[in-house]
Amino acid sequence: MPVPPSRPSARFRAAAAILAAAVSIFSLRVFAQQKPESPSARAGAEAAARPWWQDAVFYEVYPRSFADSNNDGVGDLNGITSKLDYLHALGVDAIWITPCFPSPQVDFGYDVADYENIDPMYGTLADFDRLVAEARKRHIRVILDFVINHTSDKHPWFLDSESSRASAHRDWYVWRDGKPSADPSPPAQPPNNWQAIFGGSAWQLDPKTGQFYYHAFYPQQPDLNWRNPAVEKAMFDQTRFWFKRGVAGFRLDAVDTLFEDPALRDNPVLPGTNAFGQPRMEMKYTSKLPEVHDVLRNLRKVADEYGAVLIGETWTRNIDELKEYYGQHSSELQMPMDLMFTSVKTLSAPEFRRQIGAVDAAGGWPVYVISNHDIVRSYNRYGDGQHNEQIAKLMAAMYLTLRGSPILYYGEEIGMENNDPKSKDDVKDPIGRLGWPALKGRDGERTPMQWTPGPNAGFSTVASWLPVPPSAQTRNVESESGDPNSILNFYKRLLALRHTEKALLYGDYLALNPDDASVLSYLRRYKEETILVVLNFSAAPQTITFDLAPQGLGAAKVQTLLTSDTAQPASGSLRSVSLAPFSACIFRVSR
């Protein structure tokens, strides 16, 4: 659950040989949910010591919007299960499911009322168990979203906490007296100037007990008091409940905000106002406090008991902050998400090169994300209206060939675009209702998955909870499956390469031609195997030359493994490579 995104003003068949190789490799996987498979089943004994998540391709599923099995207009767990064959054929190794726990749905599940059950709108625990079992058969792991910062105000813990100042769970949340007020109505003012990330004061007065409780997000999402050891124990026990059901890890929501300054010092006020018309503030005393890392280290110990992975929603401003979330000796998050890619508003080879180089050198295992349920889809952020399909393939070729683990957002593989609300009355997301028109909310990036050109894009037989865009008539799984040049089939070929080429799985990253303003190029090298990735980020054709003599490849030849440029030859010399506008080329380099 991030800071509200700031929106820009403008808003098959795969190659038979590659797919056959992918099917062969996938069929060899030895899957064990509690004890992860050895990647050596896929690519040789040299990978036996690697944790499973380093070789995995993750796929984010927004359950409301993926597939509706009971035709009520809302997606569900059985809908996800019905699409596992599709995900397996795509090349997905793990699915991250955003919150599907019982919830009043104030923030679409990020307000949890019960951590040990499934919301009836999505199904039952039995449905969840079936999903995990069926995913296991297809060598796919299941990751859950764990809302760690706060609960719903309808959670039994909070209902007891607010019942009286002497209740058993009173200190499980952050309660404070207000400041005296000269005006008897209201009787008190909030304890300090802290603001909620989603607008308004971060303090809510409870008239019954006369104190304020703290909420970093909506008032219906009271923050847990992580300074209370009982809270830590209870929350860690929630993770064990799901680990024992076969969950392979968690994506941790809003980890930055776990702790607040116990002295309640005011946050510094900055010039200007935010999208809600409030003074801008530096979250100095409400975000990224050092104690966060103590919790992450302890939670990592629990995850290690089950061979599980922890993925963090870490909104880091720089690489030094990112390094902290890995922890010393990789003692915290295995996969703190690098969300800095999402801050790049225009296609820029130098900016992506800079960020990739910094993340690659940060000392941990990189994680790359170009879209998610809180961020405008990359198809809109980077598309120019003329070359959108080429740009979608270009972005795929970049984040799926880097050293690290990618997290795909559902629909990214078919080039889904935002379908933003046209008026405030159409908005479902509270951010949009509060911040309209400066903020339109996040509905646009959460619309239903587009499966067919039929009604509601094949998501449901009835009207879906959010409308699908007109582009769904052509941009859908069924239509793109039959087009060998579609974005979908480019993703399939690309993921097949990623799973079979050792240089892409295990290789080092080496940036080339660092001063090129238009073309991003790099090597992935593993032992005697070398892959060259060349990406044209400009609307003009480019010819690029390489001097790989320092790498011992002075007279090397290239074989084209995958390209979005139909004019690219199958092989040639490495002396120069010609690139069509916004094209991506992946070569095998040999002496």
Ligand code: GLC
Contents of the next structure:
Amino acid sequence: MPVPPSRPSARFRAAAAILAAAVSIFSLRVFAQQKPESPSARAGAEAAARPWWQDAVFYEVYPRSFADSNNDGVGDLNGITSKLDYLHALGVDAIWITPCFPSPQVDFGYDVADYENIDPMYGTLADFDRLVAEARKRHIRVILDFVINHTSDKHPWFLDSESSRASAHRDWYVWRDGKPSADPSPPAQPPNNWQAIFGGSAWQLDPKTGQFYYHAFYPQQPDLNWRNPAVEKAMFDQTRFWFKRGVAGFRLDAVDTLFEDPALRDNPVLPGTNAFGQPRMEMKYTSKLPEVHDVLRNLRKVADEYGAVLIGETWTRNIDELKEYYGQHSSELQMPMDLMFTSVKTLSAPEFRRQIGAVDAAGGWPVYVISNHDIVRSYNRYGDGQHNEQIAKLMAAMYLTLRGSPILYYGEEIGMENNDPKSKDDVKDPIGRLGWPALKGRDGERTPMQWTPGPNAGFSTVASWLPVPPSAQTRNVESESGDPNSILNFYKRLLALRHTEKALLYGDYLALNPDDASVLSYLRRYKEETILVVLNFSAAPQTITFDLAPQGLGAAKVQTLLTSDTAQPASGSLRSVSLAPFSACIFRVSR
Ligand code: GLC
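If the one shown is the form predicted alone, what is the structure of the form predicted together with this ligand?
Let us now look at the entire complex, which starts with that chain.
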């Protein structure tokens, strides 16, 4: 989602500019907790001792744009099911599907009108059950998106809430009187200065009942009142509905904004204006209130009943905030996303080294992400226009070899690029219409998956809801599958290594050559197994020396496991490793 005034600006594209039937609980618990039997040599004592999600590679699917089985221009669940073999061959262990519940689609599903069903545009509950069952056959788990902060204004809870001040659900949302005014003639004034993350006041007047309701995002996304225990109970029950259907966990949407200051204090105003032309503000009283952690602790208990994982959309500003989301004694989110990682905007070995080191030492399980449906694709963010292909592989070599779980964004594995709208009339994401031309919205990073060189990139036989870029002619799964040097084949090799090398699965992380401004290098060590990852973040060739004597590997030999530049493969000994510009090399180190 686009960045609120005080959040890290690289969060989003907007931020760059301004964010079957139910199976028995017993058998599902068994599935949720058991280790995947394949792929790979993960079996063994180490794997048995770890929760499944620590070994898993996650893959985000934006259902509108992944695969269109009924050729109406919009992706659907049967489309996802038809691509499970592809995902399995790629090396994916879990898919996170962004909201596919009934919704008016104002925010493309992040405005949920019914938490316990599938939007007809995407299929049926039976299709969902089939997807889970087929995924399970391929040892792929399914994660859903829990839109926890708000519902759609068309959700029956809100329809009742707005019907009268005395309605049963009135207190399920945040209703307040406007600011008192001496002059009764002008329109009512919002209760305070709080701004919506998607522009305008965060308060919407309901003329019928004469009060304002609070919305952190669009007015069509009224915030739930998490101070009401009935809301917590009803929302937790929605997760149980899906856990009982075989869902292995949730990605929690917008957790930062669950609570607001009950005293309604104004947020501090900062110098300057945001992309919507409004004063910038610190979200002191509307984001990351301590009460969030009570809800997460309680939700974790529900997830634990099913052996499920909770992944957080956590826009933290520093490691202390990230640590808070793990909770004391790991009592909250198992996987808060390190989205600060995406705020390293340029290819900087020292910056990535610093961030990785801090997250690795934070005490929880690291979660690395380089793209998602709210952020300009990594291919464009990091690409320099000249070496994009190499840089895409370099980034993959980095975040897929770190200690932690990576979450890939669909299309990243083929180097998909943003395809931004060319005119305001083409924009589908409301933010892009509100902020045009400074903000073009998030359509660019949500375009259809590129499967073939054919019409609509093989996504659909009819015009797709968003257009595919001309580059889809060559940048697609079919073409890249046939090219041994493609980004896709590099991802496949990397993920195969990640699934078989114990040092990559279980090893610790040790940064090497900490002062090197151009090359990021580190060891992953597990018992007697050591992997050395060397990443050249510069446009110049680099030759580097490693002294692994302190690690007892002074006279060790290196064997190349994978190199991103097949024309100029990295070579050498520990004394002299030569790397082509923006290239990556992964070595096995043995005594
Ligand atoms: C999250 C989603 C984003 C959505 C917003 C409001 O940030 O990732 O796409 O617009 O929440 O639900």
